[in-house]
Amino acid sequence: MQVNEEKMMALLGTMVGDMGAAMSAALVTLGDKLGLYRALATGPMTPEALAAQTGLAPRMVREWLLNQAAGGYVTYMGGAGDAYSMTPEQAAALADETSPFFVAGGFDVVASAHRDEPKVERAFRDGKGLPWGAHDTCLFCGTERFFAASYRGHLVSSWIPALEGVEAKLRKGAMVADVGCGHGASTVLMAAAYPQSKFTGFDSHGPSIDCAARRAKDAGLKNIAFRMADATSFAADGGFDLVACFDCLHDMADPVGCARHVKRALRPGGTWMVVEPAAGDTVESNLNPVGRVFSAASTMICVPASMSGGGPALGACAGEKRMSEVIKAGGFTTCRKATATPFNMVLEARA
């Protein structure tokens, strides 16, 4: 073949950025493990100064703001010492884990991603997939902060109100189903935000449950239970007014027996809310920098998780028709959009 070398040197220059971004992957990690993004965010510093303030080696701080300033992550400012800072934005990202924009938590999924990697690799020779619960610890504290910032800005905002009727029940008083909830951190926020509701987390790995008593325990909240069941399994007497999924339907083994089930559990005109990536339907509407985030952490967590089961695997790039699809099958007559963000679709599912 004959290489052309304009797009021979445009391809290396990606790969270049590619290969700068995973590896400072591992610095932003350790700036936020060692307290430096919340340091510097306090106002400009030298290295001197920030090595100081944390207890580190100079040294070694120095040349982590180089990089990190070659990055965009933090700013680098000059004058007297090399003093740098950061912007309101970088802290909001980095350094303010309240912030509906803090981002850090998905570089532990990145970094659970890399120690993973032999056992993704057996996935792909024995087709066997890989279960959730066998993962990487970094993988469950890394989903928990970096969803929860997605949830803390829009959960209660604007996904709740979005759906048909379903904000005026939990101020009222509702029986609420958090389906795959993981370390809590929707079903924490909904408890607390609707005080005249109950709750009760449903998951099926037991550590995960047991972080999430923990977090409504710290909460101070008293409508609120976890319990250790499947999506296919959970008690479903028809007592809930309302089913939520968030971001696990699409990982399931069995999607539509969990759509059945939560037919089953939902009172008469009840709600399903399905929080799912917002993924385009096709390979060409998936073919960007979201898309390739969305099919990075699928092909390393949603669709081995999915094949450990013998599901469908779904993936994360599976879209709103293929979604919808799949509650419809599970015997819900409508299913719609309810609102998006630029990471998440909410779909409403009523029987």
Ligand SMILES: C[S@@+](CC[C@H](N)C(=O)[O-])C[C@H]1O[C@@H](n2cnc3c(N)ncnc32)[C@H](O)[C@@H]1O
The other form holds:
Amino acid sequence: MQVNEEKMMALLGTMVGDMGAAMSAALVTLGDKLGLYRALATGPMTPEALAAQTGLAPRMVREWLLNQAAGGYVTYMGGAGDAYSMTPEQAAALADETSPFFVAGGFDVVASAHRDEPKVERAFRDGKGLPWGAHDTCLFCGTERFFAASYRGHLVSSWIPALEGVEAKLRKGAMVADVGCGHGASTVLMAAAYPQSKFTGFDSHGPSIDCAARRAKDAGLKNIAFRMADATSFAADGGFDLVACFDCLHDMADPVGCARHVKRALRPGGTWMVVEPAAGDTVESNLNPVGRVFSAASTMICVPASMSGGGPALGACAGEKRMSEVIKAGGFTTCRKATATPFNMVLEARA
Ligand SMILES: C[S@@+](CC[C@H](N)C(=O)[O-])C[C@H]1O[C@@H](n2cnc3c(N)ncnc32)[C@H](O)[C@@H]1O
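Here we have the form predicted on its own; I need the corresponding form predicted in complex with the named molecule.
Okay, now the whole complex, with that chain kicking things off.
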């Protein structure tokens, strides 16, 4: 096999970039955990000043800053004392947990992938999958923090208004289920925005339900409850006007069973909102940076989660066509893409 030197150098160049990004992921987690981004976002600082403000070792902080500036995550200003700063965009992505552009939580998910690598290795070998609850706990918090940013930016302002007649029902007073709610980031946002409506979050992972209940208490919300239950058998009581599934249908062991149960749980005229990764329907359409993130998360988390329950392992790259088939197999007659962002598509299913 003849190696083409030009192509070889180009490939190695890409890999060096990726290696730098991968090595630096732990430094992002450290910057987040140690308060370095939050402190630097308050204004330009020398490494010594940043170390003093955060109570950290100056030599460690100096080296961290060099790495972060090399990656474009902070800005090197130079001058006397080698000052660094953050642009408003860098601060929104890394220092402001309330920003819709906050991505630091995503690096907790990256950390979980490394910690769980031996468990996923086993899943490759034995084909038995890996349940959601068997992952390192930083996956659960990372998922909450990473997804919450997008929910803050889009859920109430554009995703719910994109559904036919749903916003008006929620303003008036409706019954809503958030199935596979995790730590309840979406449930809490909706309950705060629509105080006349009642929200129940369901998830099969007990520790997530406990955390979601704490989040609702901290937010002082009274129109919200969380129950540990499976997506195929949660209590429907008087029925729901809206059932929502955020980034979880493709993870499930029985997604068609979930679709069937949601149909039973909806009141006449009710809506099922299914938020899924905005993956393409073909391999080619996922060969891009977003598809790379999705397929990595899917290999480490989503596919083994479904396999652990003997499921179809739809994965995060299932795409609109496959997800619509699953939804319709559960008895829904219509399914349309109501809206989308670069990361998510919002499907609206009606019985
Ligand atoms: C990727 S997380 C998303 C969590 C949350 N919806 C969010 O957006 O932050 C997937 C969630 O689906 C839950 N889940 C998976 N299968 C489930 C099932 N059969 N019944 C209930 N919850 C399930 C998991 O426990 C996990 O909390």
